[in-house]
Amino acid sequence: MKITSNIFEVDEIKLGNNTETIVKGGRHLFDKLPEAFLGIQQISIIGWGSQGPAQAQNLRDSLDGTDIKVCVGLRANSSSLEKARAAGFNEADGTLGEMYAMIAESDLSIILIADAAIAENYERIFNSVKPGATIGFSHGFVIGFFKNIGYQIRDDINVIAMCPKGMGPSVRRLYVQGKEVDGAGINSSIAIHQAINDHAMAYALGWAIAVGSPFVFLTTMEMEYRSDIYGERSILLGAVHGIIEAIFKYKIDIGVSPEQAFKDTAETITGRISNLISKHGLKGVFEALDEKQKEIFITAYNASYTPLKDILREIYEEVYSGNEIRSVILYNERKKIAPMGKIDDTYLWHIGEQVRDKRQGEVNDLDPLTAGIYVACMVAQVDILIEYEHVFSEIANESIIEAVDSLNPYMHHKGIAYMVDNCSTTARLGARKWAPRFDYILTQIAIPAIESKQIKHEAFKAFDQHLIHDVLDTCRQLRPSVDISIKD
């Protein structure tokens, strides 16, 4: 599986035991976009949620001065119509309209509505695409959903994906920063699920470069939805939430003050640990500790790696089997009588508000217990994805880079519970479902083992020589030149 292009330069990188292909983006390539989008006269962004505003505006700006028209399609009477108008899209010039009409007249329709909405409306969406046109997604959920229900996509359209490795608001802000800072932007993966002509790969690459991706990796839509939905339920949201709940309670039980317990857990993970991993890799966390702290780290790592890996394997199996996708569809009916409530009103998260309000710019100490458990979870997640034959670019992004460079900084700014409460329905459901399992397994198995020093596993022995370290060293060279935006 390789990227091929006669328009953009393709580079090879060594990740783990494999060689992968990437394309480097940049504003100097914008003049090649008309060639990449050969045969496309109109691109429509369908939806105005997280990714919609960013991708619509970025594409419009990148294609300014060309003959390609960028439009937005929304439901009739959508509450987002005014927001789209405020961003410069309007009915008068034909750049804003009803979503199905826009799909029908567009050469490339980019579907950025919620997963559950896609599941409700997929037949009308696909039936609206004109023969020979291209439909694009920024998530592989639709392919997992179709696999569940046995739906066959018609064979006269291209189906592609371009998946930014960050939230929509940051996709826009870093694109704007990229006008002045070379290399600013959000990396992305692309996938070609169905190609009816020779243009599908060029369309996906053009799309990625036009939204501002400094580097573009290749995956498949099936592997993307597996790793993405799995990651949300694991280290990106569910696991980090459950880990903090468990360690916070343990710290309180042994006499640590609530404020310090929060600093030792949430603040440590979203602050110091994330910074170290981002700049120096997983080994950087361990090497930042003194000798006594390293012993605590190793004990915590050994006690938690195997129990956490058991949960992580179960999550992957639930995603792979289609059960997690089914749960999202089931919720779409259930929400009419039982909508999700918020989870940020507990003692732990109120303490977090107080701690954030008192911040004076100090850097928290590196708690070795929290560090050992958190890094063990990351490595265990990596190991599961290796077992299921994901490529290393995807493994590194979905298990580590997206956490420390995208989500954790935002969590540090606003709080982990706030982040869970304000992400997509698919992610919210997964985080709320699996976070208690991480909390439980640590409270029942790992923490008692740490206290008693009755640890049966020696997982840390494999840590030093793990392939992920060299992978992260390479990926850090591809890191965007500007840190992700955490503005509200």
Given for the second form:
There are 2 protein chains.
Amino acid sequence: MKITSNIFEVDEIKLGNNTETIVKGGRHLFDKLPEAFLGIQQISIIGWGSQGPAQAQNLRDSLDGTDIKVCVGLRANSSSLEKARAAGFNEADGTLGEMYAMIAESDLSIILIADAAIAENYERIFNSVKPGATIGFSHGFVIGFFKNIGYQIRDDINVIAMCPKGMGPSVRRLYVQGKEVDGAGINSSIAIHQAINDHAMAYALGWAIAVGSPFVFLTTMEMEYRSDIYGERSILLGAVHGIIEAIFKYKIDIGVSPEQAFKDTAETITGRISNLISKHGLKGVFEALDEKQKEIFITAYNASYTPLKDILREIYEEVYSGNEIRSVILYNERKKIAPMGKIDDTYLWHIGEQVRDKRQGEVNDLDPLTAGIYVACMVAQVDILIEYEHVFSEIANESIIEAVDSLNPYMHHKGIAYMVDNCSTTARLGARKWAPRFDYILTQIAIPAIESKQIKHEAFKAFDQHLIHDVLDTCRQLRPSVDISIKD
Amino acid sequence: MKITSNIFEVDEIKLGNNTETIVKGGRHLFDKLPEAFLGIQQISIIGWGSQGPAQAQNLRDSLDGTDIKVCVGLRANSSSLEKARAAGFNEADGTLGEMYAMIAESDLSIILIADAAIAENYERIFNSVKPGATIGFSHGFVIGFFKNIGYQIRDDINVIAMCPKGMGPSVRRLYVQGKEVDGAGINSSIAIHQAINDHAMAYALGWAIAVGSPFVFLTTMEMEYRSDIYGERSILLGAVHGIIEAIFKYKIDIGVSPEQAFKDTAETITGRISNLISKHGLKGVFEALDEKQKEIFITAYNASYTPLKDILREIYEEVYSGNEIRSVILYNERKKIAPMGKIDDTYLWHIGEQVRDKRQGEVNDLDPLTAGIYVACMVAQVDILIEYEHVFSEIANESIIEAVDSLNPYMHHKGIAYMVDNCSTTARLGARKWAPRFDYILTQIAIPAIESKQIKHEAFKAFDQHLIHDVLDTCRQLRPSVDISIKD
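Given the form predicted alone above, what does the protein look like in the form predicted together with another copy of the chain?
The next block holds the full complex; its first chain is the one shown before.
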């Protein structure tokens, strides 16, 4: 499985124990986009959720001055019509319209509606595509869903994916920041699920570069949805929430004040720890500790790695088996009678609000217990993905880079509970389901082990020589370091 | 769907809004057992877990003096061989032997091995049965499993179920106590999944009566496994654990001492509340409160009924869809590398041990907050089962009677964590999965509502006129009230 291109330079890089083909992005490549999109006159972005506004605007900006028209398609009477108009798409010049009409007239339709909406409307969506045209997704969910229901995709269209490894707002913001720092952006994976002509790969690459990816790697839609659904249930949302709940409770039990306990957990993860990992990798966290703190880190790491890995393995298997996708579909059927409530009204998150309100630019201490558990979780998450043979680009982006460079900075600003309450339905369901499991396994297994100093595992021994450190170093060299700007 | 019998008296009773056929048990019916088991010379109990020892001994005692031989079949080299010998089964007289050999020579083989073992060995088990013989289960799991894998059962054998609505040790203990109080025992459901002759129903009834059921009702194996797997994930194990975790934490947060918080939650549920429900029904709990406490109960009930019902509905759907059974199968494949840890080493359960050690026969206060939430959970569990059209006998037994008359008294003695750590794999997995969800939904939704006095729901309005009260009254009249004796 290799990226091939006559248009963009393809690099072979060593990542972990594999060689991968990647394409480095950047604004200097935008003049090659018309060649990459050969045969495409109209690209339509369908949906205006998280990725929709980001990709539609980035594509339009990148293709400015070419003959390729970038449009937005929405449900008739969609409440997002006004927002799309405010972003400059409009019915008058034909860049805004009803979604099925837009799909029917486009050469590339990029479907960015919610998973649930795909599950409800897939037949009409696929039937609307012109023969010979291309349909694109930013998530492999649809393939997992089709596997579940046994749906066969028609064979006269290209089916591709371009999946930014960060939330929509980050995709847009870093693209804008990229006007000053060329190459700033969110990395993406591409996948060619079905190719009916030689253009499919070029379209996927052009799409990734136009959206602003610093580097593009290859996966399959099957591997993408597994790692993506697994990732959001784990470190990106579920695990980070559960880890904070467990350690916060423990800190309170041993007499730490609530505000300090919040600083020692949520604040340090979304702030200092993320920043260190982003700039110096996982070892950077460990190296920033003094000797006594290093001991605490090692104990916490050893006590938590194995129980966390057990939950992570369970999550991966539940995703792989189709159970998680079935659960999402079941929820969509019952949501009218049992809508999800918010999680943000608990004691922990109220303390969090107070802490954020009082922030004055101070740098939080690096709590070694929290750091040990959080880093153990990232490594365990990586180890499961290695077992299931994901490529290292996907592993590093889905388990670490997306967390520290996209979600955590956003959560640092708005709060973790806010993020959990406002992400996609698939992710919200997953976070609700798995956060408590991470909390309980830490409370039941890891914390008693730390307390009693009865640590049975020596997982930390494998940390120093872990393949992931070099992988992160390489990934870091592939994109400029930019502190993402976060605004409301 | 009706019970029919020429041997035992069949009663029609009104339960809820339905009429059901039931058979009342008792020792006075034991002399009819040879007639019920017409054509059966040998009954083999396969497995020596929770139900195995209870049913094998009860059947042997009940059939004492008849020509029917009751045997036990185990894996060659099973570690339980010694225990079965200690209970009087032995190779010398042919009442103990290798399981497949036992199945092959039996007219009725009762398969009481773990779900996981059934999932692994089902082909050999079913292939070993003599043509024309009968295979029996005490759980519908196997049918859910077969639905999952698409396995077709051979059509030359009877397939029946007799499912005691209580754990094995209770089935044995109440049977022994029943020697003094005729009719004491654990209620059972029966199901005829496949009948190749007219005897199937009589065999199921005979089996139920021989094991000591005070009353026997009819269900299907499909409905049985749904209600059973749902029930153990809910009030029987998962919900009771999660409810206690949430309220305990809340009580600590508002300044209650840990010991008192444990008494206000776990102790009151497994002790006073269970006792009141067992003797006086759900209304008995409410009536035992003073006016001020009644207000707290109503607030707690109203704040928690809807969020609890949301989780309960999710559980039911996950069971119904096959997801939960698939999860159990997935666990069986990974258990060697990721065995389940114990839950009993946390602060909460350590406090519990201390509280139990200090018990001196005192009657705990009836905490109205805990009572309101616990009773709301039972009613919500009942309401979901009514929606899915289970018969009221099954609803009452699976949601209430099994809890207050079998599991809770046992947990009162040994601790809830002990129970969760020592039940069947299917149940342990379910309790681990769902207890944290009950905890989180209460912490995130119900407790903030109670605290802020912003209760949006008026679920309690339906409590007074609920059908379940009459159903419980009727069920109570069908079996003598016996305080189950609990020994280690």
